[in-house]
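A lone chain, given as structure tokens: the form predicted alone.
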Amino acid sequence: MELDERKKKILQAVIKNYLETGEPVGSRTISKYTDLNLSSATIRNEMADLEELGYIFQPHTSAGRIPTDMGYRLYVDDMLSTREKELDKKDRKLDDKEESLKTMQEIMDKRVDRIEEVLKDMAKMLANNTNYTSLVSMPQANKNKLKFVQLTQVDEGKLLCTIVLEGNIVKNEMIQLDRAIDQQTLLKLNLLFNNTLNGLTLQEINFDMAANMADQSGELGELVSEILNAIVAAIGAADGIEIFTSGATNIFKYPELSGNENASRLISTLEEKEMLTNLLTDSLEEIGESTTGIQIYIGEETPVNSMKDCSVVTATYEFEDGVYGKIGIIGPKRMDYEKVLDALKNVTGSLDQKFGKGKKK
């Protein structure tokens, strides 16, 4: 059922008041909070309808109401729609984030040579500015492709295999040799691997290809198989995702999350970072020029079980063509969504400017 304007305004008032106070909201509060000029009795009836429709609920008898996940979703979707209209008219600027912008620029200037340090500093800044928990992933290709392989004999018994993937991700593997290799053979091996494998993903390197390469190499077939195994392992390892987190203890600032069981589950999830990958990789394959990369998960929508009492907002930044990273904010469902969206827009814009879209202009 589509809500009429009056119900929408009352729902928005309930949600905004709950975002600010964290306390159930009663009809008397709403009568003072809105410009509807309605009596408390009328507001009570409208709130009863909203409860029946599933947008708000009463946590216990004689208490006010608080929003449900469905109520938050309607509020967030309306807010996003309004922001889109504002952005169509003019670029939105942060009104109280000059210090954040300054800090962000300092981070960019200070650590431009090391993306890991930039992202760690960004995570800390986001956690400090929002009072929520932040997480930032290292940039990652949708499917890692091999850029080139360089085989170098470092001494008679060792072969250094340098594997470079898209995004200039570099992996080094040392392979033991049972005998020395002359330069001409080494050149042939380099040509074989680069001509056969360059531009391929892990999924595209198959058994038939490996067998064919080994056959072409004659007595070096065993060595070729060993080098190929090292390349496959390097691409597979790069398909993992490195995540930096900050502000985990901010969870304890919100009573609905700080109960012993809830807090311990959340902290464990943040420590076991592989559990966070679902949050940051779900939409990577769908990213294109027409998407903003913004995702908002509310309560049950969140793909991590221990975060069903939270909201999670993620955004995408571009490191270079086809290589993306994700930034996320985790907080209570009553988080300040506008503040979070502005913070993420600011950070992703700065990263794009330094490493991605802005740099290519």
Given for the second form:
There are 2 protein chains.
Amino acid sequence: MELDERKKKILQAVIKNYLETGEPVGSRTISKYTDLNLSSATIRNEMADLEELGYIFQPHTSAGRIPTDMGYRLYVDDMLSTREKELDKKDRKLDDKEESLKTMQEIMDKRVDRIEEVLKDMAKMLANNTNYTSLVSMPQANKNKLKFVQLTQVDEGKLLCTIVLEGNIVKNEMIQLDRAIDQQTLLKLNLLFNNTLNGLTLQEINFDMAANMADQSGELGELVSEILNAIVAAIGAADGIEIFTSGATNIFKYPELSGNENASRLISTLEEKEMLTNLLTDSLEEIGESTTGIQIYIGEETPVNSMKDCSVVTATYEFEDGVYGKIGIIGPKRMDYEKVLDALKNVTGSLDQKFGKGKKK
Amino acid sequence: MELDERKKKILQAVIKNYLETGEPVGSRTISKYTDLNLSSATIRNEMADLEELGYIFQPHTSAGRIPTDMGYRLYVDDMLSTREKELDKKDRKLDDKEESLKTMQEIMDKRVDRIEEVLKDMAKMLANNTNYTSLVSMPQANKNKLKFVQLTQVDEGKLLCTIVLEGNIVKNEMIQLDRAIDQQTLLKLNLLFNNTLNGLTLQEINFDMAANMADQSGELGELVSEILNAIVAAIGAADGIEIFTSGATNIFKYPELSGNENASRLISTLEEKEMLTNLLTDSLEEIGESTTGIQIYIGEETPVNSMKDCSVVTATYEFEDGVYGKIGIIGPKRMDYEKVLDALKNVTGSLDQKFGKGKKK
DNA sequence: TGTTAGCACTCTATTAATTTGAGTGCTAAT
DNA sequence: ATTAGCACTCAAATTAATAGAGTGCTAACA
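Please supply the corresponding structure for the form predicted together with the DNA (the preceding block corresponds to the form predicted alone).
Every chain and every other molecule in the complex is listed next, the one we just looked at coming first.
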């Protein structure tokens, strides 16, 4: 059995209605709502078919139907493809866009230098606008080139190592040494590191290079490798991806999420943040493939266990040339996907425009 | 009517029992549990008195009694004073202490330089150990002396300003200028700032000084004041106190907290963090007064609205000489105060010992 | 053959009624 | 002053009754 046009329409209607009400939708509702002009009995037959096909189900006999993950998936895919088409007509919901862009602008103008603050604010704004939970990752520096390194003596035998990466991401690391260092040596070291490391990415600073540098610097060898370690540690994956979340408590607004104890598990996950990297790193390599950098996980599709009752939508933003970050929304499966997509697109758009080169047409 | 010895004992018993069970405790229970050897009827009479005095109450007629805030307060104060006395016998729960000290040590040794990480881990550990919610504030730098400033040119007209405070707290700030700066000027500026600002606290860098410096530096005046602003901003209260929380979801373990919608409000507060500063700054000036730096808020006593059903215990730790931070536990009013006090004391103890000078005898 | 009206049936949700038990307050006896 | 005893209260748990939404199926209809 295939999905004919009518079935599609009915499915659509069921889902749309469920998105709005959160209640199982029955045949009579559909019969009245749609312009199909069919009796509830007919709808019932069709819905039985749709159930058999796996797009909808009843929580119990004598209840209306609810979309399955598969149903949502069809709905969302459909929506995405029509959106693509409509993208040319730029007039889509211009008013909405305007408004949220303005808010965005305000946030951006506040303090451009403090990326962290900007991202946090952005997450907050997203959560407020959508009434879902939002998360934002700091732009990943891993693949980013080193701009310069600076060593400064802070105390006896205590060096402060300041590192600036392409994209003006700054990292600090304290290095504790077992002896003091004179000004001369410090200068030499600074020169050495800058000459050798400039323009390299973290990946390119490998063991060979470390050995090489240590050799070349003779008696300072040990010192050099010690410092190099610190540098790698400072930039490195060691400290993972930084992620900010906001609006975690919004999930209490959706009974299907807040009812069971999963609510607590979900909030726990958001608090721990470790699991969240799965959501945001997973799809980073697929950027080329997808036109928009947008990823949608529905229910069981999500890689995070505590979110199996949720849907997650993530998008990629370009922070500076080549430096990407991710931003996402977590909500109930019956989230307003349209709204979420718009919100994400606005935000990433603003970010690209403000920081990035706006390379997307 | 005054609290005679027997009433005190009964109150104590009621509270102790309630702490453990979380259920209203009735007269029979007390009659059996205590060594008072009194019948339930007698206890009932006494309990009626205690209720009239405001130390306990019944959630409804024909239920057992529950301590009021006032009851808790008496209990806690009493405990504190006996603890003080017992402080000499150092053998208190040595085994427990040992264990948690070990964990502490592990965390500390991990990466001493990354205070932030250490504090986060500590918060996590505290939350895990106590099954309550924990919060830790970054040591406040406001009153801390400036150790040195370093300006570096990162891009055309983009300066990186690295600031190190006493206690080796590092701050970075990007400064966007409308013109490029040559190496010469940069050196001059660095010298100027270091000479002028070294050893000063944020408070001491005031307007007069700014004007003065600007004047002295002639044509560079504008530039100087611009940079000075950035420095102040970087250190300043502008970005508030940084606070980490952990174990927010632990509140779901206590029905009296998780039941109503306050749970959500509480978690919201923890997420926002802004309100939390009230908890942690409020009592900072009272350090001198209280011997231990420990503060206990019970129910209505807490300055944060969403925590009126909770108790909050905070303690002060000394990070480096003169740099204080706070650490706290949020839990139900019937929290295990003993345990919490011990946990906090261990942690602050370890911190003082590791970083600070252990000035407390 | 596809559509529809009609009806019996199912299951949840809500409300009401009933029962249970813990705990109290009071009184009268010790 | 203490206690045994009893009547009383109230929340919580259990059971019963009712209402209502929605289905599946059958038989009639165009």
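Heads up, when I say rigid core I mean the largest set of C-alphas that superpose within 1.5 Å between the two forms. Residue numbers count along the first chain shown, from 1. It should be emphasised that the depicted structure is a prediction, and the values quoted were computed from it without experimental measurement.
Participant: Comparing between these two forms on the rigid core: C-alpha of residue 77 shifted by 2 Å or more?
Facilitator: Shift of 2 Å or more: no.
Participant: Is the C-alpha displacement of residue 176 equal to or greater than 2 Å between these two forms once the rigid core has been superposed?
Facilitator: Result for residue 176: yes, a 2 Å-plus shift.
Participant: Relative to the superposed rigid core, does the CA atom of residue 193 travel 2 Å or more between these two forms?
Facilitator: True for residue 193: a C-alpha shift of 2 Å or more.
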